[in-house]
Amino acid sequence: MIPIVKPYIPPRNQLMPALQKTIYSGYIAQGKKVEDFEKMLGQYFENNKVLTVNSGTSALHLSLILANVGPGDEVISTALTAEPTNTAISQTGAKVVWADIERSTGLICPKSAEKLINNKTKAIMIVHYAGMVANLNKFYSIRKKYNIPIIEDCAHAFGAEYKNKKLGYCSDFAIYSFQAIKHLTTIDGGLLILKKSSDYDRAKKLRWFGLDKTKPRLKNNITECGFKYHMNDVNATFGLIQLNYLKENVNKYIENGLFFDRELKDVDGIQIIKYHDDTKPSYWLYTAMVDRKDDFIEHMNSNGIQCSSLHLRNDRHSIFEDGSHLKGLESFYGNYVHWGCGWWITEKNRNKIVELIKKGW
C-alpha cells in the first residue's frame, strides 16, 4: 500500500551519533541544541523571532494568548482542519465561529470571514490546509481594515510561499507542527513565528511557566502564568539533522504535486485545485475534487493506493457548533480526497497513481 503520509527518518549513520552525543552530554532539557535549531529556522524563515515548542498545538495556544484571546471572545476559524486548530481556541474560553470555505480550494473564505467580524472578534485563524495557501492578499487587507490579528496555522504547509517568501515572514502569528508525519519532524514539536519583539519576549516566558530563563531561578519573579511548552535538546537534535535533508524532501513533495497537477488536469471526473495568486503550495497531501467520491476512494485503496478525506470536519464534534449551513463546506467536503505525494512517492508510484485514475472508477 502506498501511504498518504510517512515520517522521514534521516540515515542512521547521521542521526544516531548526534542523538547519542546529546543524550550522554549530561544536558537534555532546553539548551544549546534548541538555540541552534531556532537559529537555523530563523534563517530559513528570514525572521529571527522564532520559538520552538513541544507541539504545534502549544504554538497555537500561545499565539491565541498573545493575541489576547480569552473567555467571552470570538475567533473566526474553519471547520476543515485537524482538530487542534479549534480545540486550542476552546482552551482559551473563546468561542469558535465558523467561516465558510471556498468551494474551489477548501480554504477559509475571506468574504465569509469578514461578514462575521464584530466587537467580540479577537482574531482570525487561517489554515493553510494540506499545504495549500489561503488567499493572503485578501486576508491581509482585512487585517489592516479591522486591525484584527491573523493567526496562520501552517502545520501542513512547511515550505509553502506567499510572494516568494516562506509563510511566517510577515504574519502576526504563524505556527508550524513538527509532529511525526509532517514535512519536517522532530518526532513531536512545533514552532511559533512572531512579528513583534514584545510578543517574542512574552512568548519566551510563557513557554516556560512564566519564568525568565536568562535569570537565575532564585532571582525570578513570575508576573504571568505560563506553561511547560518548551522543546528539549533531544528533539532539537533530531530537527537539526532533519534540516540537512529538508530542501530535498520538501522539493519532492512539490515536484510530485506539480506532476499530478499537470497529468490530471484534463481527466474526466477530477478537478484540480486552482491555487491563489502570489502563492506556492508545498503539497503536504495531494488534494483534488472527484466525482463519486466513495467509489474513487474504493478504487484507489483496492489497488494499493491509500486515499481518504483524512480529517473529519470539525463542526461534527459536539463541542463545536454545527456548520451544516456552510454551503462551501458542504460542497467541498462531499467531493475532496487526498493521496500521498511526499518524499516516498517514486516516479514509478506516481505514474501508477495517474494511470489508475485515468482508467476511471
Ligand SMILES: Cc1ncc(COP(=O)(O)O)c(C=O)c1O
Given for the second form:
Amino acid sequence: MIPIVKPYIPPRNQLMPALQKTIYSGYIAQGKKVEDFEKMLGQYFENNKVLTVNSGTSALHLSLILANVGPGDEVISTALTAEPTNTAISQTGAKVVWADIERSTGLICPKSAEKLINNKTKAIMIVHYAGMVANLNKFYSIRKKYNIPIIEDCAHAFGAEYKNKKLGYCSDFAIYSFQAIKHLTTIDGGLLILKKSSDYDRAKKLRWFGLDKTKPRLKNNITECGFKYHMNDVNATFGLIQLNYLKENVNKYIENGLFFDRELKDVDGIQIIKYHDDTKPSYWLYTAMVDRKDDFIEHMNSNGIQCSSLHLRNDRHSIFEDGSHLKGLESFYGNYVHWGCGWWITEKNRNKIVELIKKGW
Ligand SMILES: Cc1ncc(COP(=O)(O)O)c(C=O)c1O
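Starting from the form predicted on its own above, please write out the structure of the form predicted together with the ligand.
Now the full complex is given, and it begins with the chain already shown.
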C-alpha cells in the first residue's frame, strides 16, 4: 500500500554519528545544537526571530498567550484541521468560534471569519490545511482593518509560499510542526516565528518556565509564569541532519503536486483545487474533490493506494460547538480526499495513481 504520509529518516551513516556525538557529548538539554538549528531556520525563513519548541502545539499555545488570549475571549478558527489547532485555543480558556471553510478549497473563509468579529475576538487562527495556502490577501486586509492578530498554523505547509516568500513572514505569529510525518521532522518539535522583538523576548522566557536563560539561575526572577516547551539538543541534531535533505524532499512534494494538478485537471468526476492568488502550496497531502467519495476511496485502496480524509471535523468533538450550520464545511467534507504526494511517491507511483483515476471508479 502506498501510504498517505511517511516520516523521512535520513541515511543511517549521516544520522547516527551525529546523534551519538550529541548524546555522548554530555550535553543533551537545550544548548548549542538548538542554537545552530534556529540559526539555520532563521536563514530559511529570512527572519532571526524564530524559536524552536518541543511541539507545534506548544508553539500554538505560546502564540495565543503572546496574543493575550485568555478566559472570556474568542478566537475565530476552522473545524477542518488537526485537533491541536483548536485544543490549544481551549487550553487558554478562550472560546473557539467556527468560521466556515471555502467549499472550493477547504480553507478558512475570510468572509465568514470577518462576520464573526466582535469585541471579544482576540485572534484569528488560519490553517494552511494539507499544505494549501489560505486567502492571505483577504486575511491581511482584515487584520489591518480590525487590528486583530493573525496566527498562522503552518504545520502542514513547510515550503509553501505567499508572494514568493516562505509562509510566516507577514503575520504576528506563525507556527510550524516538526512532528514525525511533517515535511521536516525532529521526531517531535515545533517552531514559532515572530514579528515583534518584544514577543520574541517574551516567548524565549515563556518556553522555559519564565526563566531568563541569559542570566544565572540563582539571579533569575520569574515575572510571568512559563512552560517547559523548549527543544533539546538531541531533537535539534535530528533536525540539523534533516535540513541536509530538506530542499530535495520539499521539492518532491511540490513536483508531485504539480504533476497531479496537471494530469487530473480535465478528468471527469474529480475537481482539483484552485489555489489562491499569490500563493504556492507545498502539497503535504494531495487534496482533491471527487464524486462519490466512498467509491473513490474504495477504488484507490483496493488498488494499493491509501486514500481517505485525514482529520475528523473538529466540531464533532463534544468539547467544541457543533458546526452543522456551516454550509462550506458540509459540502467540502462530503467530497474531499487525500492521497500521498511526498518524497516516497516515485514517478512510477504517481503514473499509477493517475492511470487508476482516469480509469474511473
Ligand atoms: C494543522 C496542525 N496544527 C498543529 C499541529 C500540532 O503539531 P504537533 O503535533 O507538533 O504538536 C498539527 C499536528 O500534528 C497539525 O496537523
